[in-house]
Structure formats: structure tokens, C-alpha cells
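Quick heads-up: it's one chain on its own, the form predicted alone, in C-alpha cells.
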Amino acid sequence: MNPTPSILDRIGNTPLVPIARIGAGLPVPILGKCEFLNPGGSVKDRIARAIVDDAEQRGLLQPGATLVEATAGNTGVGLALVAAIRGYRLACVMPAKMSADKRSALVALGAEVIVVDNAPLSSPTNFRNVARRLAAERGWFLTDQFAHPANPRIHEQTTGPEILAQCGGKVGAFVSGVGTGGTITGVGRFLKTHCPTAKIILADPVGSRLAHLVNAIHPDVDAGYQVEGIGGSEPPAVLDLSVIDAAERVTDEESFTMTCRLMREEGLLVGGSSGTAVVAALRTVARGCDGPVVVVLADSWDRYLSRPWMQQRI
């Protein structure tokens, strides 16, 4: 027998699979990076382990410490796995808009879940500001995914090299949404160095301002939308806009319709932001692309089963 030391050692090295039926007849393939197959069901497992590893290496965590994070849910699940194995407690601050499925999962994993009103970053009741305040008041360790340099660094060190190797050294474009910005920044930096012809494309929900910040041709709007975990009114601290070549704005309806197509036509059990990214990938191919288009399939369907958009389509 040769068992894995822990489930954390199964984070990363996710498969890259063709999105064959939806992409049939296209001049270049669309390939899905299956981050939903990480142990915690999302791309955020990578940064959860990286941030805790960094804190431990710098002696910032005492045995039994409490971690606190502002999360849409996925980073919380990743941190819950790390906390369980490493002996920490975890508190997750979530905006009210996030699904009940995510809250239930975090509670089942032993996390304390603190739900706050949906509020802009300028408000003291914004989930990120509440997490920072609780860390200061209670002596909890703020994992700080939106600003921690370990976030983009782990994608530059692992996700980017995995993608380039899986594509045989040639990537036409890389497409991703932005939650914290770590994935698109880290992968973008790696590809700009090792495959400089690759285009880095932001897949942004209609209602988010980030596409406008990439290119002012897009409207400067800050409105509500239903897709979870991506987009925003202001760029997170770790997001490097300079690595992004273009942005595609995608509506909720387009995102959710594509998500259900990915499940039913490709057997890919993914969440709404994956639909956003695949719509953007199809547009990227239509605009012309020299090589395969890699798209991040960020998380799993199981955290959205109760959402109206899912219920209406099953």
C-alpha cells in the first residue's frame, strides 16, 4: 500500500478535458481545467492550503488558533479541510446572497458561519470588513484571501505550469472569472512569461465593474447579478489587471443556461461561474485564437442545488 499522506496532497494536478460537444466544429478546442475535482470541490482549495502553509512557515499560527475568512463559500470549504487536518478552528463571514447549500456545507465541516447583509466594500458591514474587524477584536487569524500574496503565487507555481504542460506547451487563450483575482493573476503571469502569445481573458458577469476596468469600452456599471463568487465593484488587492488582455461580459441567463449544458452535454458537474467562463471562451474562439482555449471550471454544482436558477432547469 502507498496511501496519500493526507487529502490535502490531492489538491491540484486537476485534469484538463475537452468541452467537445459544445465546442464541436470550432477551429480550436476549448479545454476545461477541472478545478471542481479538487477535494473541497473548487479552485479555492489551492489558496486555502497555500495561505495556511505560509502562515505556519512564518510562525503566525498557534495550535488551536481560529482562522477567519470573508468568503463566498468555496475558500471557506477549502480552509475547513485544512483546519480539520491541521487542528485549527474556522469562522467564515458570508454575504447573505450566497446559497444556503454553501452555508450548510460549512456548518457540516465544523465552521462557524456568520452571515452579514449584502453591502458594498465601502460599508463597515461588508463581509470583508466584518471579517477584518472580528480578527482584530477576537485575536483570530485573518487568512485574507483578497490580499494575500500566496494566493496568486500558488497559481503561478502550480496551476499555470499544469495548464501549459497539459496543452503540450501551447495555449491560445486562458479564460477565467475573478473572485479574488488570484487565479487569473497567477496563471496570467506564468503564461505571459512562458507562452507570451497566450491571451488572458476575463469572464465577467453583467453588473460587475471589472470588465470596465480592463477596457473602458465596457460600461461602467455596478449592479446586482446572481452568479456567485466572481465579479465586483472594485478590483481585489491581488488582482493584476495588467496581465488581462480583454474582457467578456456575460449575463446571468447566459451563464446558467451554459452551466446546465455543461452538465447535460459534457457530464461536467459545475457551478454558475463555469458557465460564465465557457460563454466567454466561445466568444474568444469566435474572435480568433491561435491555439487551444483553456477555461477554468471553478467549482462544483453541489453548492447551488437549492438556487432558483438550478431548480428552474431540473
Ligand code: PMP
The other form holds:
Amino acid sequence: MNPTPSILDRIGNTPLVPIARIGAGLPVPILGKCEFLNPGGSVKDRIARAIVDDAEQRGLLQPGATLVEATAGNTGVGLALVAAIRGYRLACVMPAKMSADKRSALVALGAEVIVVDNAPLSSPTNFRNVARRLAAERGWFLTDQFAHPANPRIHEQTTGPEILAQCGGKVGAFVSGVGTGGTITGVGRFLKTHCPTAKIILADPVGSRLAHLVNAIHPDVDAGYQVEGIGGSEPPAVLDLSVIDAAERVTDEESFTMTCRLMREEGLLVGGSSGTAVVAALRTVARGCDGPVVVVLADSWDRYLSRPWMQQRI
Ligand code: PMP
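Starting from the form predicted alone shown above, please give the structure in the form predicted together with the ligand.
Once more the chain from above appears, this time first in line as the rest of the complex follows.
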């Protein structure tokens, strides 16, 4: 008899649900891929398990080893779940601007949290550079979500096929923000092969430079914004810009207003970037789309409870 599945076996196979009220009257449905229902509350559980599986298969992890990751939170929570169950330690290096709620979730799961300044990638105190240095100095295993091929691969192997099957074999467009780029790259590669007419759309915060890199029609700006987990100044190593057909730029205000509508009108307890993705999805439908538009609902509202934008709206 198979042993009772662990919580890690509940990663993936997330529901796809209609965003029915907000999408009422549109020519094609908008469907939300409920990644916030993963056990750690985000899409990042998938890559956390995949990266640790890959390291174990290569014999890179001794029992009780320490994993280290540069994470704004969600990948850390996923890794903390995997580490707890598989018997590893986890250190997360996060920039100070990330929410206290994410930090609390990491601490609750037994991870060590190292908070560093909000420094640019060119600085030695940038969170990614600190994680790399700690790995080298202390012999910790750098899980390296921004560069690890298992990140896009797990989305190509699981998230993409799930979406296509849940849509009955036809997707009009797939809309996602980019943090590491793993989700859009993996799902994009799968859909370009198995449903070539599907459009792959980047949902990018106003202030991020990524939309400009997809299409120079968008301004080359590099400014601040409040939505967490997506956008950036430079394309991460795993991001394959060639799978992206177009970008939609969304303001913080639009994202947060839509996030609250998703909670109140759709019963979806999601974080800010889900609002960004749904605003981008509505624009995608308005531009014309042949088939359902799938949006990534990447994480859960409880990661943002202490944030002013949430406090002001709930
Ligand atoms: N984190 C959050 C909070 C997100 O909203 C998204 C995109 N929807 C991601 C991560 C996607 O991450 P990645 O590009 O690293 O796969």
C-alpha cells in the first residue's frame, strides 16, 4: 500500500476557476490558476520542491544540509516547507522592503531570516549577492531560483500541461507577472509547442523595466512600485523573453483595486500581483483573443495583511 501522501504531494494540480463577475459579458472567459492554494500559499512551492528534488538526485545534499536562497518571501516559504519535511535547514536572505508577514511565515516554518538593505544588484549588499557569498563561505547549498533550470522546467512539465488540460485543449492567452521568469518561460514554452495560437502576455508593474524589454513601445523606465514579487530592472537568467508576445503595464492603484475586487466579488483571497495579472487579462481580452484567458493567481492575501494598501482597503 502506498504511504499516506505528505503535504508536499499537494503541490501543483491547482484549480482553474472562472473569474465570472469581473469577466461578465466578455467574449471569452477569464480563468484564474489558483496557485495561492498550494500548501505554502504560492506558485513558488512548485519550484522549491523541484530544485530540492534535482539537488537530491544529483547527490548534492547531505542529510541536515543548509539551503540558502535570496527570496522576497514566497520561494522561501516553499523551501521552508520542503526543508521541514526533508530534514534540511534553510536560511533566507531578503531585502528590507519585503513585508513583515512574509518574514513571519518564514520564521514560523523554522527558517533563519537574514534581512539586508534594499541595494541594487551591482552592490555587494544586494540580497542575491549576500546569499551567494554565504553559500560560498559556509558551504551552504544555493538554491538559486533566478538561474536554476529546474525553475522553468517544472512549469513546462506541470503548470503548462495542467492549464491546457483544464481548458480542454485550447488557450487563448496566458497572462503572468515575472519574478524570476520561471512561470512565464515554462508555461510559455509548453503552450508555444502544444497550443501555438496561445498568446503569452507579461503583466508588468508601471516602474518595472521588463515591459520595455518585451516591446520598446513601452517606456524605458526603472522606478519604484509597491506590488511585490514581480517586475524588475534586468531580465533574470531563466527568463526567456522570446516566448512573450506582448506586455501590459499596470499601476499599483489598478493592481490593488483589482485585488480587492477579486476578494469581494470572486471570493479569491489573493495577493497584489494577482490584481496586476487580472487587469492585464482584461486588456488582453479587449485587444481580441481567440479562447479563454488564463491568469496566474500567484499568492495569497495573508502575505500582505500589514501592508498599507491592504489595510486601507479591507
Ligand atoms: N511571485 C509573485 C507574487 C507573483 O505574482 C508572480 C507572478 N505571477 C510570480 C512570483 C512569478 O514568479 P516567477 O516569474 O518567479 O515564476
